[in-house]
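First, one chain by itself: the form predicted on its own, in structure tokens.
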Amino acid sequence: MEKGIWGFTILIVCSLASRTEGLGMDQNRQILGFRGNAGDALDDDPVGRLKVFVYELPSKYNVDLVKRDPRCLTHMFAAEIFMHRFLLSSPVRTLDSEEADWFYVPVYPTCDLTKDGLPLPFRSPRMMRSAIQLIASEWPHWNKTEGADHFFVVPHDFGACFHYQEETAVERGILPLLRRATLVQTFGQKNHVCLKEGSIVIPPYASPQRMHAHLLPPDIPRSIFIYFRGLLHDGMNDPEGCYYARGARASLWLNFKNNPIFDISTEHPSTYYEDMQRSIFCLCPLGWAPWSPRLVEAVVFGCIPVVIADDIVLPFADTIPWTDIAVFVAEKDIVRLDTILTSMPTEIILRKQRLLANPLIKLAVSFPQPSRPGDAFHQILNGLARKLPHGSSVYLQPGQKVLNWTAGSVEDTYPWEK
């Protein structure tokens, strides 16, 4: 398709998609016509459907870490911090542990950052073991179920496998003491050892305040067809280029760096968020892990996410209609990406744009402060509520033990020091 024709289409897409801006949620649901019950589930109210007991751990496991390094509040793993804050004032919280359906352990395993702001996963298993040993010795609830009615937020690259390189994460596996608990994590990939059955996959954290500060008028023309800004090769951790993004990002650059319909670069301009709002498609390729905040940013800014990550499990996949709002391209098909996107019928693009304009969708992937009904905090609670009532297998017989406290890496059993 010629570039001039696409310019006309871009203006149409922008104009029609923006018509749903400012409408109420009920109006949006009627206009957009969600498939199945996704639209109804997105604004389910979890209050009254579950009660959560929040363990009061020593501050060294959580708030002291943030005081020491406030950067933890803004990185992509910050959901662990804001979920804790949300639950402390949530109406689902109970101070009576005997009436609780779920027990939340407020540990911040990713708030241990390098000088460059990257999380160090190596001490996280020790921190987790230390916290579990504490609650098992001070409260009776862990020992009744060995964690099967407990949940942890573990937003590392590969969740509770606690490593940023997939090969090592797979070798480690999920920390043995967490294998009965429900894990709330950003990592999601089908048939992967780091995603256990029953886990709740959540969006990575992207600052709602920062995104809101860069909002453009909804009728701004979308003059960029395909947009990407990000790392294309990790020379520090993968100098030979054999592992990072399974070669997907390198293939993007090799095949499309000179293609005029692609706006891709490693540079991260100050107009990054504005550029996304001027784009039709935003590429969301895997990096070290399948996910990144780019997915959230694309949804919030109405740019159709192009997900390039085989077997990815997306956040709240049982309620967000991802197949309706995103495009999925197999890693092996990256070389045909230009053909795939330019041959997409205009009516399909229009529908995805209209769905992305719905505030229900944007809210479901966001962690606003203060919280709002239907946001990611509430989606997590809805996920927990749907698991109730607990089955008989959750509760152990007196004296019964399932977990092996000495299993796993020898280094993980060393005492944790703040």
Contents of the next structure:
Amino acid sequence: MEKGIWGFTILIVCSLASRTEGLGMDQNRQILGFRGNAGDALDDDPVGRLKVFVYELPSKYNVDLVKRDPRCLTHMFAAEIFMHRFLLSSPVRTLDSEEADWFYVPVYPTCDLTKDGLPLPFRSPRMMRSAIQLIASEWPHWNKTEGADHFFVVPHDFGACFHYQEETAVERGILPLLRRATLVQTFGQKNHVCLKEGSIVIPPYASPQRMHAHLLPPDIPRSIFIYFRGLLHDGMNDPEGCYYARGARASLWLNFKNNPIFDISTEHPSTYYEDMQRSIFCLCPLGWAPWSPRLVEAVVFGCIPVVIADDIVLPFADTIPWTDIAVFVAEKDIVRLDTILTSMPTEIILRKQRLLANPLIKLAVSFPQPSRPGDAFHQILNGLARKLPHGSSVYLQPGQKVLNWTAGSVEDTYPWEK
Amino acid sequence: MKQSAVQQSNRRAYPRSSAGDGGGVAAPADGSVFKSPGVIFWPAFHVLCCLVSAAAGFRFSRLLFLLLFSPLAPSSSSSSFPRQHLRLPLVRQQPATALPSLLPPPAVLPPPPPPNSKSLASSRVVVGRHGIRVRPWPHPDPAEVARAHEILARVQQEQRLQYGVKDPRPILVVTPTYARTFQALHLTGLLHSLMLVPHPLTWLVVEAGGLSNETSAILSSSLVPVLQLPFREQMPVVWSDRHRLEARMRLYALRVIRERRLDGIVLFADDSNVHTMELFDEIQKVEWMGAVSVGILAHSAAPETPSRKQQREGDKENSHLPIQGPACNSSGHLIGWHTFNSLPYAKKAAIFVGEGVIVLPSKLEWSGFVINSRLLWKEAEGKPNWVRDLDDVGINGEEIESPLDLLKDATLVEPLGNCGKKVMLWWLRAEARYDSKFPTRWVIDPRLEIIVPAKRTPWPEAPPDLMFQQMADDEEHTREHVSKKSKSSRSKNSYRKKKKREANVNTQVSDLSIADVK
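I've shown you the form predicted on its own. Could you give me the structure of the form predicted together with the partner chain?
Shown next: the complete complex, the earlier chain at its head.
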């Protein structure tokens, strides 16, 4: 009995010792990879795991829009154009629609820009509707599933809600015709109407050539603690200041404009990219929408992103370990942002920087041309591949109709003139 | 970036039909809707109210609500407007809207939309109007600022570890010096530069004229280990002789390194030169002997003379900084040397130390070379055979002008700093006259406490024993008056005054005799 107790305690002590020793070794080791499985999925290769059929739509839906306004190639919504180009020459593309797992509809709904370069979303629903009517009438695949095995790239502010203002977008909801399709979008917020179950959240487009042109050698010492450049008050659309960014950006300014460790302003310096490479933390607060290219730029330049957007869903959240890389601050904690960031243990900051230095992550959030294995295009395909094989609810009985083609606002049913 | 930022700023500039109430539906009402009069009424009312707001210049709906609804409990009104969420301010909000923010939020004038069942119940984040949180004391906390700087230092250290020089070799800095007026200026600058170097360092200071208190005083505050080597000869007054003596002093230091088998990279840092920190990282790359480019600041000490102005116009084409250093061909191999062209200045160069004209450097300055100390040892592993033995150098009156004389084959020197394209140190010589005096260790002892009034001040001639009292009383006045005149005139006057008063003035007034001043 006594011997049993002794043996038991010795066993417990040994197991504890081995565990702590393991932890200690873990910490001492240079952690360049990730714990767990999250990081491994980054270099999955989608080729061979899925087949995508690209519909051949008339050029008025895609190519002509870009010809008319080439600014679409450089703004933050350009992912829809580059995804199309990528798929056209990708090995996952199949020309035989019968063997395809996924169908891609190449429309560029965001390529309708104002004089200032802002996308107008008012005709986008009509364009979508027109495109879907076309594919439903010319190919049999839409009617088989009512779009459940089709995917669309909708990188606009609130995805397929097609509006830039959140209240209106929420009212409209996701376009009824797209309710069964898989949406590849930049917008992501938990429990939000405009983020459908099964959507793939992708990073916004930031020009890789431009970013690489401003790359500095990594031994330039990081001398800025917290960095932010961008709008802090939207005087034109929100003169009071209580709507834009849910008051978060205005709060940042009022609390920290005099703080020497914060370098925040609304200026547009030409050294914006270089300054990010000289900073430890880059703030990524929400604006009118919770996402912005700032996150991508911070990741590429090795600056720890400080995400201030409640309930945001970050791109490729199932493969990129955002909690290990970024810092999340609740909007109600903005007033304590300086305390939060300065009280972070140095080891954690260094660890985040080491993880950010991983080239796989930088590649996963960028859209390089030509495409490289592991980049955002491939992550999108991986996401689609993970949803295979399609469940039984995807396929409908012949003649069965689930979607309501007359639902939604009346303006959306008007013909798209072009 | 500009574009996208501008985009963000302007993005909803366009179809804002309502001037006042934000949050309203802004989609352009294209296509009139003729459903029922009730549906027309609300938009029309909305338009009317907008026009009134535009005319009045503020959102009069807030005023209405203030007057009509303030006695009501806020909960009842807020329940009928569930979409608009109000966070009561912790301290304050935007000052312009302080009043309305305390009210239940004004509804948009079209009827309140039905409680939005579409916005899911479990979402914590609510769309609509939010307060702007400002904490009661939005100023930096110094402890946090200090902590942030600690983090910055640690991150930079980590960057150096990861991307900087790995396994840095110790550096042996050889500096010839001697005690003179400008020594404190130059040596302190060099001292601080060396203290900033992140690599292990040993400083060999060779002093002409033996060890002196001056040099020891300056070097006593050094945090890097210093080896003071006395050199028996005195520093000559003629520049050319001085360059030769400095070369001998450096050779002496090299011999010490050889005797003691000190390990590291030898850098020749003259006390008046200026070095960048990148230099110390760059020299870590040297294998046996390397050369860097030196910027020559020959004009530094010279005042602006008419001849110099002409000269400046003359060499407008060569207005670049003259640089001494390795010259490479396109494939990065050493093919020659850039040296200083001293012909234009031949007649105007300084001969004596401290003359107010330009000082010329020698053809190739020692400071542009770095040597691996193992090259100097008697025996070292892998020591190349194109180097002369140090014992054979400099004997029998041989003049060593540059470290190239230590080699048998000068073509094997490695060019550093991107093949000499990057200038990481500057040569300059700025000296006072060789016979100029300065206070010992720059301490004026005893201190200048007593200010003897000059003749021009309005102080009356006071008897000596009352002088202190008067000065103690009128100390502020004295300072004010004194500051009006230039310092030199005051010192001159006081000196003259003192000479005059020497007979009258009490011994309490300490005499700042010239004898004490070196």
